[in-house]
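One chain comes next, on its own, written out as C-alpha cells in the form predicted alone.
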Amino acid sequence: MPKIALNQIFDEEDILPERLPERIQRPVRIKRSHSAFVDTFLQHNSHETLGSEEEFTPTYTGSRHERKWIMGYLTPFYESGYISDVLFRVKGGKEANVYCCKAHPSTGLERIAAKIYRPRMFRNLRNDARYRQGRTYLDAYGKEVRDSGAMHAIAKGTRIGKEMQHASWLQHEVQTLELLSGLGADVPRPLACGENTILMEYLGDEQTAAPSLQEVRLPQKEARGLFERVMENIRIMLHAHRVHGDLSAYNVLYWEGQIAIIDFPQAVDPRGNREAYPIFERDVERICQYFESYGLRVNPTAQARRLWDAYRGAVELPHEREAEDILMRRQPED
C-alpha cells in the first residue's frame, strides 16, 4: 500500500500553528503494493502526471488551528493526487479528527476519509502493554525494526523512541485494515498512510458520513441480521489472528443496511498475547448488550467461548500449549 513519507515529524503539539513548517516539501517516492486500488490507480494514470501542480485550497478549514492541522498533514495526500478537496470534518476529538475528502478522478473513488491521529492518543494509551504483548514494532513503512538502536530509545522512551512507538501503532493498524479487507471484512479499505495519518474507503455521502450504531435505531426486523454479520466479522477476524481490543457499538458504522468496523490501533495477535481471550470476550460482551435493546438475548459468555473453541480448534496457540504442559506437569503420577 502506498505510504506518503513527510519530510519532518510534527512534534507532539500538533496542532499549533507555529509548530507545521511554513511550506510542505513534496513526498518522497511512494513504496506501491499490488493491491487492487494501485492497479486501478496506475491505470487511470499511465498516461498522465501524478499529482497536482496546483495549491492545496480546501474547501473546509475550520479554525486557524486546524487549518494548519489540514494543511500540514493533507498536503502530501493532494500533491499525490490521492485527494483533491477536503469536504468536512466527520469526527473530531482527543484521539483523532476524521475528515471526509473528494477524492482525486484517478483514483476511481468519490471520496475518501482521511483519518489524522495525534501522537499523544498512541503514547497515552491506557493499559498500553496489555496490546503490545507478542508484537513486533514497525517502522513508518511497515518493516520490523530490528536495529538496536532503536529498540534501545523505544525501551528508555526517549524523544525519538516514542515517536517511533506512534508509527508502529500506526502501522500496525494499517497492516489489520489491509489484512482485514483483503478477507472481505466489513472494514474500510486502507489506501495509502503518512506520519500520523491513515487514508481509507469512505462510507457516506457527500452530506453526512455514515454513524455509528451507538447513534442510530435499526429497524427491528434488521437488527439480528446486523448482529449476525457483526458476529461473522469477529469470526473472520479471530481467524484471520486478530482480535478488535475496543470493539462496541461506537466503533460499527452504520449505512444503509451496510457496516463498517474501524479503529483497529490496539488490535492484537492471539497467537501472542496471553491476555487475548479476555480482551475478545469483551468485545463479543460490548455488541451482545447493544443488541440486547432489540429484544436479543445472546449469552456473551456461551458466544465468546464458541468463536474462541472453533479457533483453537483451527490453530494451536502457543501460550495456551504451554499452560496445557505446566498443568500436566503438575498433575501426580500414577
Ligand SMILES: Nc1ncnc2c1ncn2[C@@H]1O[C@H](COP(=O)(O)OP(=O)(O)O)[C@@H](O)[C@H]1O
Given for the second form:
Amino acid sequence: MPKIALNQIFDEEDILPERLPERIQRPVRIKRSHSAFVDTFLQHNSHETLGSEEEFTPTYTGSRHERKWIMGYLTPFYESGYISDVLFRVKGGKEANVYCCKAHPSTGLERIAAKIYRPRMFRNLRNDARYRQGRTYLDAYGKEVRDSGAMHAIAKGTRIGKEMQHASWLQHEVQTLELLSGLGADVPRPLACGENTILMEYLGDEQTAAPSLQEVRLPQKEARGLFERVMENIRIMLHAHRVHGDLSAYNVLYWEGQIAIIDFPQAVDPRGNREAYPIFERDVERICQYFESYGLRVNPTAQARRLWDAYRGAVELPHEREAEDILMRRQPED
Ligand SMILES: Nc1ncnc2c1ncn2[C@@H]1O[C@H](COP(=O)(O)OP(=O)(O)O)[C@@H](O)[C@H]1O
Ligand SMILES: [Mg+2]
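Now show me the form predicted in complex with the named molecule; what you just gave was the form predicted alone.
The complete assembly is shown below, putting the previous chain first.
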C-alpha cells in the first residue's frame, strides 16, 4: 500500500475546525444489539452519568491536525463514558483512521477500536454506484430515509445530500457489524457510533493491534482451519443477505489463532443488488488466492458457485424472478 504523508491525511479542508462542535452529534448507542454484553451494559449504565468530568487529555494525539480530529471526534465518546484514553493510532489511510483506545471500566472491556472516517472518503469510493444499487439510505441514526426532499438532495448530490450519503455508508457498516456479530460471525462487535466514528471491539493488545492476514505468515498447520473459518463466515454473511464487497487478506485480522473480518461500508444485499454475484465471486477468489500460498488448492469459481447455489435454494431473489419473467414473456407462444 502506498505510504501517505500525514499532512495529506489530515488536511485543513477535512477538519473544518470552526464547524466541528455543531457537526458532532452525540454518540449513538447501538440499540438493537444481539450482544448480551451490550444489552447488559445499556441496562445498567446511563452514559450521561459515566463520563469523566475531567478534560479529555488523550495520551496519543499525533500531529496538530490529527489532534483536532481526535479531540473533535472522540471527545463525545470520552464524555459519555465509552473510552478513557487514546493509546495509539493503529492505522491511518486514505479512508479511515483507526485508534486503539482504553475502554472506560464500566464497559467491561480493556480496549476499544475507534474508526474515524475521513469526512470525504465515501465520495472517493470508486465505482460506488455498483454497491449502492438497490440500497436503502440510512440517516445518522440508522433509520431508513424516506423523506422525498432528502431523497432529492441525495439524487442531486447537494452538499446536504452528500452528507446524507456519507451517514448512510457509515450506518451500513454499523448495521452490518451489528447483524453479523449477532449471528456469531467473526466480526468486531460495534458499541457506539457518531457522525464520523464507529466504536467497536478491538483486536490486539496494548502495544500492537492485530495484523491482517496479509501481514502475517500463518503457521502452516493453522492454514486449512483458518481458510475453512473464513469460508464459513462468508456463508453466514450470505445467509444474512450480505456480501462483503471488499474482502481480501487486508480485511481479515488475525490474533492468537482467531480471525475477525472488518471493513463493511460497501457490503451489498443480494436481494436488491443485481451485481451481487460477481462481487461475491471476487471476494471468494481473493480469499482463495491468499490461501494458495499455503498450498491450499481450491477452485474459487466452484467454491463461490456452491455457496451461492445453497443460498439461492433458500431465498428467492426478486430481481432474478423479474429477469425470468421477462424471458418467459419473450418466449414465442405456441
Ligand atoms: N476492530 C479492530 N481492531 C484492531 N484493528 C482494527 C480494527 N478495525 C480496524 N483495524 C485496523 O485498521 C485498519 C483500517 O480499518 P478498515 O476498517 O479496514 O478501514 P479502511 O477502509 O481504512 O481499510 C485495518 O486494516 C486494521 O489494521
Ligand atoms: Mg480495510
